[in-house]
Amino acid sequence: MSKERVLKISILRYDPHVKGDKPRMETFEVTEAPGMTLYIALNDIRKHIDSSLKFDFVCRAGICGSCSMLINGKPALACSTLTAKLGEEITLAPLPTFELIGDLSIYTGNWMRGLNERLSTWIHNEEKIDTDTLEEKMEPELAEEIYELDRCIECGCCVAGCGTMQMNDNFLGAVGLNKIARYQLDPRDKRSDEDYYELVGDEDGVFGCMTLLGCEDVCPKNLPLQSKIAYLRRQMVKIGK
């Protein structure tokens, strides 16, 4: 039997709500167990070593996006990251851009809500809904394409992995552009091409993307972010002519 590894997990600790607190790195040692994820390791630290450690989780299955953080400098979900795929020394930090609650705990709610309000991410249809009439049929291939984009869990990983986001606070990011691609595909949304151009046809939208592929590299749901951004860019060029 192979010897159990002792993981050295260094965590950026800082609570902005505690007066006088300063950012610092603290290292904890955890004995690795078979099938251990970083979520399990962090719970082990909080239960047996330091109960004040702050981090988030809900589903533990890569669905809610709550446990997103920088893992060895790369945005990822703690609950779906196996420690066996990492070295014995691991560095953790909170995602940038979002509001810091404390340690690894961030609040993406305000940022995501502002993005959804900015883009009006709901189906725009002024027609009166007849509850006795079946919804207009949609081709299965189109429904599947829309569903694929709907799998975004708003974890913020693509935002943290985006070079443009670090230079332009108004950039929509892959998460915003993905939402617009989803609604532009949906035949139930009656917004015009010009409406979409107004939302994303500038440097804060599709033409601000530097195509570094960072968003797609770190997306835990493996969404086709770059292909959809390229699609939107082609559409916006046609509309803007």
The other form holds:
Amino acid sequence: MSKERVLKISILRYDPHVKGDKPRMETFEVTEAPGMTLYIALNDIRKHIDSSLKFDFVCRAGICGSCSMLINGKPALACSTLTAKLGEEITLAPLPTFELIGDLSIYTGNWMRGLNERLSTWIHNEEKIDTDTLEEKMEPELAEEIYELDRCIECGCCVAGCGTMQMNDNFLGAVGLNKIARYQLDPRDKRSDEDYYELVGDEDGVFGCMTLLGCEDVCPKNLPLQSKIAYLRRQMVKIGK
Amino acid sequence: MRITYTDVLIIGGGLAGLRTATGVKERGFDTILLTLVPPKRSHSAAAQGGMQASLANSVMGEGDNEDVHFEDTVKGSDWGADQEVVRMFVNTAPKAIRELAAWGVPWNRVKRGNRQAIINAKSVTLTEKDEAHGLITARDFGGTKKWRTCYTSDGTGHAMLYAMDNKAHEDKIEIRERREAIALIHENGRCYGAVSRNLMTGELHAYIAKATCIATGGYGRIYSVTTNATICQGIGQALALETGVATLGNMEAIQFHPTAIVPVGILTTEGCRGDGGVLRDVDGYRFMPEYEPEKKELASRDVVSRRMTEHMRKGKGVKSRYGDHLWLDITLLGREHIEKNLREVKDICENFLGIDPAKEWIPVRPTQHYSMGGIRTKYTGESQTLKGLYSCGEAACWDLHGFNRLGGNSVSETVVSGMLVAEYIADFCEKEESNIDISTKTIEKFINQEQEKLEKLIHKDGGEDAFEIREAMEKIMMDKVGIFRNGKDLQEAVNQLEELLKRSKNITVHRSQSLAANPALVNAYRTQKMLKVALCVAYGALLRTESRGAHAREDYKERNDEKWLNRTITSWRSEEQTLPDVEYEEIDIKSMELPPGFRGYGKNLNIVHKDSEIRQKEVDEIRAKSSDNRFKIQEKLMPFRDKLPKKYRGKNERLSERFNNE
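Got the form predicted alone; any chance of the form predicted in complex with the partner chain too?
Below is the entire complex, every chain and molecule, led by the chain shown above.
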């Protein structure tokens, strides 16, 4: 058996609520344990070294999207990152673009809600629902296709990994475009392609994407973002004519 | 002013809280929802396998209806459930799922024709009917007579929560994220809202409402290993408890899920076994058929967890540095099935275990999973003792699950209870008695009290370290209030927890002094609350000298209906006390539709109550005499429909049952 490693975890620390606090890197040493994830390592630091260290974990199972951060510069979920897959020196920083709460803790909620409201990411259907009678039928394959896109966990990794976002704050990002692709696919949503065009048919939407495809590289759910953005773009070009 | 007024305050942004919010909003009431995390991050998202609703679309669900779902749920509860509540629930579940379908959940659908399924480790051809094509399908789950668990792959909770939160956006529900309720505001037996703490800035704020609804989920995190998210800490139950007025029900009823991965305790869904996966021991031997020849791996959760533990105690576990475990084998389902229907499981295996579940077995063992107990309420969701306080979902005990919950009934309950409780809350808000009658002076008193507590935690020197106390509590619960329980261990657990509770009064925050975003401060005040919840669980378990559902006593193996067909009610009347007050609420056999009987697992050790036989005779006679349809017979046995809100009283249509609902 190889020797136990002592990890050197450098974290970008900054608490905007503390007057005069300045961003700085701080390094913590943690003895690695088998099966250790960054969730375990960070809690170890909080419990034993610095209990003011801020970070967010909820499900700690790669399902809820709370713990996205820059791990050695790359956006990823910390809870499902095994330290064994990383070198001895690890750098952690909060995800950019989102409001910083402190250290590694960011406020994605308001950003995502803003996006959802902007795109009205819900089923638009005026018909009254009768829940006593049989549900409307749907082709099994279509339901699966919708679920495929519905698997987004709003972690924000694609936003942080997006080149366009660096230049245009107003860009919807892959998370937003994927949502529109999802609703456009869904026959229960009665919006027309023209309606979707209104939402995403411009530089802030599907035509702003520079196809660098950082989004797909970093998506922890492996969503087919590249092909969906391309598909959406072809659809929107047709309408735009 | 640090006070906001609204009609309904909802604490908790998971499925139950969101559905309550949209329900009261639809009835025209203002609502504010406080949540620790953005709603889409709630623990509801982690529900994998599915939602029970008796749609009977799939061929393996044929013949299913409310009656079968009712019977499964009551038996599953080991007769601890409130049968009227179960009836209300099973009647509403099909409506809930259809509503969610209309709101966008991409439920998996029936596909006409032949398909292969694995049943009892053998490949079987199932033929789905033409007319069912495109309707919502279902998979098999433990403890159910029919395939009733509807799903979207193994991301059911995620898909439901996203649809629900999106609906809340559409309805413009006011959601305040990263806000934690730290105390309920109440006066003269009436709840008026809560003091909330902003987890980003530390500010305290009072939300005053006609009705307050706690939908904060369970309390799994009082155990060191649990499938629960980090936020499921029982704070909602503690808030109710600390009023000294509201009560908790059946806190000792804790479910252990058979298949969480070792060591971290992340869940792999019951759908693994529902879809045909089997459990194996150190020799690769499939042991469950020996213990439960009929239901095998798909016995009720409490039963499977106990059988696994028994088998490991016989030395048949797989040794590991994290203790013994068993294997979950889903390789027989094939890669295609796993990648389509069990993809979260596959991700979890890859990310946390580094294995491919299509080729390798998954190391699992029973792990704390669900809290059947919670804030004791009437069927309306209102506290039995604190007016204006409501609760629903896992946070509550209204009491759908009794002493054991069936898989697939929890996400179903979140939405159903949200639908129903929203209506009862709205009814209450329409009445004059809901008027807010509390002075701002009293409200300020509540805020100041909380502020003082926080400052004391921060500024006092040299007190106890909350991280240490909490770890000790988690370990006690794990070691002594687990799957199998006994008087000696439970007594020790109670004594040690009581000691920790005393020490917890002297907690101070170490190594972090901010009153704003400060994880150490949060841990400090939550630990104090969690200890009270843990004591309710351990003390309730000690006093209940029988085995019922998930509460299994090695020193009292029999289910004792004569003495223990009742609910444990705990309260905490004074801050000075170090143990909860415990009372019992009788469960009346004479009004049961399904009188107590044998659940059908293992040996029958029940100590029978004399009323059971009498009631069974009555029930049999009513059934034998009547030539009515199933609805009319049910009505004679135990009427419930008039308790439902009018809009949810309709009969549920199925392919095989059509009605003219008025």
